[in-house]
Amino acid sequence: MLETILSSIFSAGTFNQMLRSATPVALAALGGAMTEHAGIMNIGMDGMILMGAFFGVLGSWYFGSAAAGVALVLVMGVIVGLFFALFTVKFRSDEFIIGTALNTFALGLTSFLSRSIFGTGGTKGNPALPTVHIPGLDAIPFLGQVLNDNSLFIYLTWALVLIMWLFVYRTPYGLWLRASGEKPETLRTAGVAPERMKWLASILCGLLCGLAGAHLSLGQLQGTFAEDMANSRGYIAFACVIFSKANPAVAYAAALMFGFFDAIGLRLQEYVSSDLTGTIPYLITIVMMVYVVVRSRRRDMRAGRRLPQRQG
């Protein structure tokens, strides 16, 4: 029995599912890393993902093309990013309140539009993103089954992780982006407006979270939209951002960890109640956040011990 369970858990299918589950979280985490570097706490990513999922399917259904759906998502991502920046940067509103409002607004808007347009709480069977088959990869045992015939966005995410890492740590704009969150006044004296970088970060976050939703509905679920299908992935992405200190590569690794335990949960449903297995990835997310808190406190304690003692 145990051997059967272990062989199921560590099968090629599990790791393939890991990539599919991790991709929307990873894309959103890349966007969240941008706003985090800019000094903006963005918990509105769940709503951004949900709107990306809906408008991706809407464009796919209306125009009969998944590419049109993705194009509509990109437009939506820019608009949502500008909307978020308008309140957090221009009006200096509380980021937590705006993020919560955005999540609530997205849930209500997509539910209303879905019922108005499709007549139900969702739709399925619309044009979906193509899968990619890499010639010759099938010849590699195990690895070919894991990496081949996946949604285009899974491979795109790998490229985006590298691009965003290079952008943040190897370009002047990345330096300005980090300075806008860490030392905005210093950046201002250098002639660069921190607000401009915060606007850029919000737009990038809207775009990447929109792509996360598009992958979820057009890639992972093959042209399907259901109400509240983001299923707290935005909050998990936020946890990945905090865990990784907004490093795009580490954030992707954290998303892979979530995807792995999500895939394990799906595999274990044959042996354990789905209500129990469905909690596994979220429990892992809690463990990640506890680790971050403990790590931070230990670092503060070490820093306190290093402080020089004042002579009385």
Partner chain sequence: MERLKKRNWGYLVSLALSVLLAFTIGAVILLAAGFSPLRAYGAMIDGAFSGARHIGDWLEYAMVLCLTGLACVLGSRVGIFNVGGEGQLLLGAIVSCQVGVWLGGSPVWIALPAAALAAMAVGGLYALIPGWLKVKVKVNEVITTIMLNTVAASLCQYLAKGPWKNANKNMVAATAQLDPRLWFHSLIPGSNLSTAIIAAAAITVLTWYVMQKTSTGYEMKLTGQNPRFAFFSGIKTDRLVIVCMVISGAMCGLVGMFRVYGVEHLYRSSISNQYYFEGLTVAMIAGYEPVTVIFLSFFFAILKIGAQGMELTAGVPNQIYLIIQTVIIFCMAAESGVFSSLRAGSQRKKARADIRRKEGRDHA
Second form
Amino acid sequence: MLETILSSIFSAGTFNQMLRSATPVALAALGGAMTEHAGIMNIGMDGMILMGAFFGVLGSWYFGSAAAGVALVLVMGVIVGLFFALFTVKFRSDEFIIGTALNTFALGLTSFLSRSIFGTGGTKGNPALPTVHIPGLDAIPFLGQVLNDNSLFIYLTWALVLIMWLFVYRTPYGLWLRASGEKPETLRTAGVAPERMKWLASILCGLLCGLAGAHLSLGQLQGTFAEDMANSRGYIAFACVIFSKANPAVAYAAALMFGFFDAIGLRLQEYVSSDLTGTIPYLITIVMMVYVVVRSRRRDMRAGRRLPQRQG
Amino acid sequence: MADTAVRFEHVSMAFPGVLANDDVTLDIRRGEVFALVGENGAGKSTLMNILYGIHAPTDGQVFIGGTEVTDFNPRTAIGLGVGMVHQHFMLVPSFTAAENIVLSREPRKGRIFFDSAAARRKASALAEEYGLEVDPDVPVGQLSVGLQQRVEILKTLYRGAEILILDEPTAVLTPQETEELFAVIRRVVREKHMTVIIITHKLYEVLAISDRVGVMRKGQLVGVRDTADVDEQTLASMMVGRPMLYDTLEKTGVPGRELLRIEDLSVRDSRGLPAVRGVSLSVRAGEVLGIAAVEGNGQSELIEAITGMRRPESGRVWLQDRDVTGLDPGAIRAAGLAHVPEDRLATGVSAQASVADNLLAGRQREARFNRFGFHRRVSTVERYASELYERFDIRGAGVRTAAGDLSGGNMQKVVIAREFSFDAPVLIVAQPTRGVDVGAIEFIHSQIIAKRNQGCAILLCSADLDEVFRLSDRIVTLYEGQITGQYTGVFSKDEIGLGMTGGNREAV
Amino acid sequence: MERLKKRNWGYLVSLALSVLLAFTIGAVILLAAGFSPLRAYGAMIDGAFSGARHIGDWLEYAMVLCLTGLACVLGSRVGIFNVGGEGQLLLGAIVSCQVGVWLGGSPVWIALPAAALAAMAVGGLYALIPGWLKVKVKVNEVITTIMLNTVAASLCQYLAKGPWKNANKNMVAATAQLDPRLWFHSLIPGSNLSTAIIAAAAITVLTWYVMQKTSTGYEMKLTGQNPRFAFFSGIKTDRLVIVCMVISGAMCGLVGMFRVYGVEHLYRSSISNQYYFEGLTVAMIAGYEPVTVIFLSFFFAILKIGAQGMELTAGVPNQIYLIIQTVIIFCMAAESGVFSSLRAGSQRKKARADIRRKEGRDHA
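How about the form predicted together with the partner chain, since we already have the form predicted alone?
And the full complex, kicking off with our chain again.
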């Protein structure tokens, strides 16, 4: 019994599922890393994902092509990012209130539009994103099964992780972005308006969260929209951002961890109620948040011991 | 005009409710060290912030090297060769020294990528050229304050500054670090023909470093003199607008029994690093014990540990012969301690709450303020608050306004009024007059001495050495979390200065 | 006091403006989606005021908004944001329901208090987790409470499908029905309004009284405004924060019980449809002021009931209600943003004029 469970857990299917579950969270976490570096507490990612998911399906349905859906998502992503920055940067509103309101607004708007346009809270079977077959990859046992024939966005995410990492840590603009969050006056006295970086971060976050939603509806679920389908992924992404200290590469790893536990939950459904296994990723997220605090505290204590004792 | 580096013409700057600069006209010559002195709020920093382009003046003109400034922003000022080292450093703590130095003018490779090797190289070269050694690869958050200041100066040099503004550069430095800074200033002026403007309120430093000095008072420039022609006394009278004569504070009575004793106390700071290492001291009734220390040598953590704001790592705190180590502030207050904290906005008040509610804090459970033990008697609270408001000469729009709307000095009076009204036998007073105007300083000092004469045991901690000297009966110096000296009788500034830098630690 | 009054007027004006703006924006969205705003809003008014049944539903929903809104205020007063009320509400509902089922044979005066206690206990304990983590470990409570919402929803789903499932095969995810003896009496036949509203009114008054009129309320306010100052002045802030969070959770649990015993008479997921978040939104619009929360609850409950009526008669999805509610928040935030930048501008202008005037005098 245990053997069958374990072999089903550590199968190629599980790891493939891990990739698929992790990708929307990872994309959103990349966006969240941008706003986090810019010093904006972004609770509103869940709403941004939800809007991406809806407008992706809407575009795909209306124009009859998933590419058009993604294009619409990109446009909406910029608009949502601008909207978010207008309040958090320009008006200096409470980030918590704006984020929460954005989530509820997204829930209301997508459900309202879905019911108005499709007549019900959801829609299925719209043109979806293609999967990519990489010839030759199948030759590698196990890994080939895990990595090949995935939805386009899974590969796109890898590229984006690299690009965002380079952007943050290897370009001058990355320096400015980090300075704008950590100590904005530094940037201002250097002659660069920190607000500009915050606006940029917010737009990037809108775009990336939109893509996360588009992947969810057009990629992972093959052209399906359902009410509240973001299902707290925005918050999990936020936890990944905190966990990774907004490092895109580490955030991706954290998202993979979420994906792994999500996949295990799906595997265990054969043995335990799916309602119970479904809670695993959320519980893991809480554990992750606790670990972040404990880790930083322990690191400080170590630093304390390492300090040379300067005695007279 | 050729030797004029900066020229202010009829510059005025108004903030809502405050005229920070009032018709200032001033020339600063190329290649001189110009000191700008004045009290808190005299408008020195505002004038320099205008020069650096952070504020646009409400009125008047500014010329830098003969060019009129039309577009006030730091980028323009930097372009015209102005560099400024702010009182609160403008450094990103997690960035390395090199990254901080090149920020906003980063060397690039392939147009879009940051060339960190080049940045490191340039930073090192600059450091060597000016004799400002600093490790370019260490995150500046891990550097000492003195080294951080070097990074700040290197940053302005990297940006090609010819006019260097230093805002209160010595406030956080030890006397040795101050000497080193002055050596650097002399060198850049002599060798690089730079112009240095230094803002300070320490008059002996003005005399030590500057060629000319400008005095500001209430937004106006009241005079410019050659440093050679003035002494501390003249400058002080110019600053205050009247001869500087402190009323002598009358200290009466003899010290009584020991009310506060600290034994071998060790405390860690918020990052987990040791901040206080085995400090022992005691304060008796009717005496003021002053702690003299440069900021960041453990005095904040020591006071937090005594008052219960921070848990000590080891050691004991005895209050009136009761062991209060590690208790929470409420319990320690109940045992007979009141506390004026060093940072009034962060710890001393709730800015949103009314003045009355701030004056009440700590007494809200007293029977007279509660009907049936829980229903707040608002009118009694307000009557009580108004009484304190009058007695401590708080000036504002009444006890119902938010405490955050008060000026710094009046907010401090709210804190003092509340804490002194507890009639606690032990008083801990930290930075009682930081950012407070002269009139209020006099008032606060006389209140502290009145408490002392009534038999209070007072532990005083202040960054202002003159204040420590004036109020204390005894002084201890604290350096890197350890007591390095104890002084009674007539205090000598040299000796205590040495103690503050750990110089005579063996003597203890 | 003068200042306070001025601020209240400012708030009312800003709220009224925002509501107007939100309805205008709502009209644009309705138009864009192909509905006639006039017809829709007309149907909304009809839906809210046609007949006693709707008035009953209105009051019942106002009760839910008011209690959840106050639960949110209770947390934010001391500086902790309870975003997990939805989970606490669901758990309170299902546990109190099951307690009622177990005690079906016992007298009402035993079963009802036991159910209420169970609801409060489970809601409070569920809020204790994020509260304790926030105070003792310093973990951001927003994330933990959101995660716990999802966990609670799944857990309830599991219980309603599994161990506590209704014997009726046609009911997929629901618990057994309560004995009718245990139901709260309906106050307006056919509507959701039950005697629960009396208990709710008592809780509302008590919460308001404690927050606004007692020394405990004073200590809560200080703790929320500046926790360091509160601790410094001798308040046991850690304990206060945890206690407030637990009470907030207990209130949410009780709302769950009211929904079960007053309306549904069994547990199923329709017991709450993100109701806590609607209460939270009301609390935000009210600026976390208890009295304002109470008044706004009635206002937003009308909107909600009206929107449901509108869906039935005009076929407009009732989610337009959520849109209008959140747009009000955005409008108020924008107004304060625009207003403060305008005020800064005018102050600068005034300061400049003052200098000119002064210089004019000097030169004369």
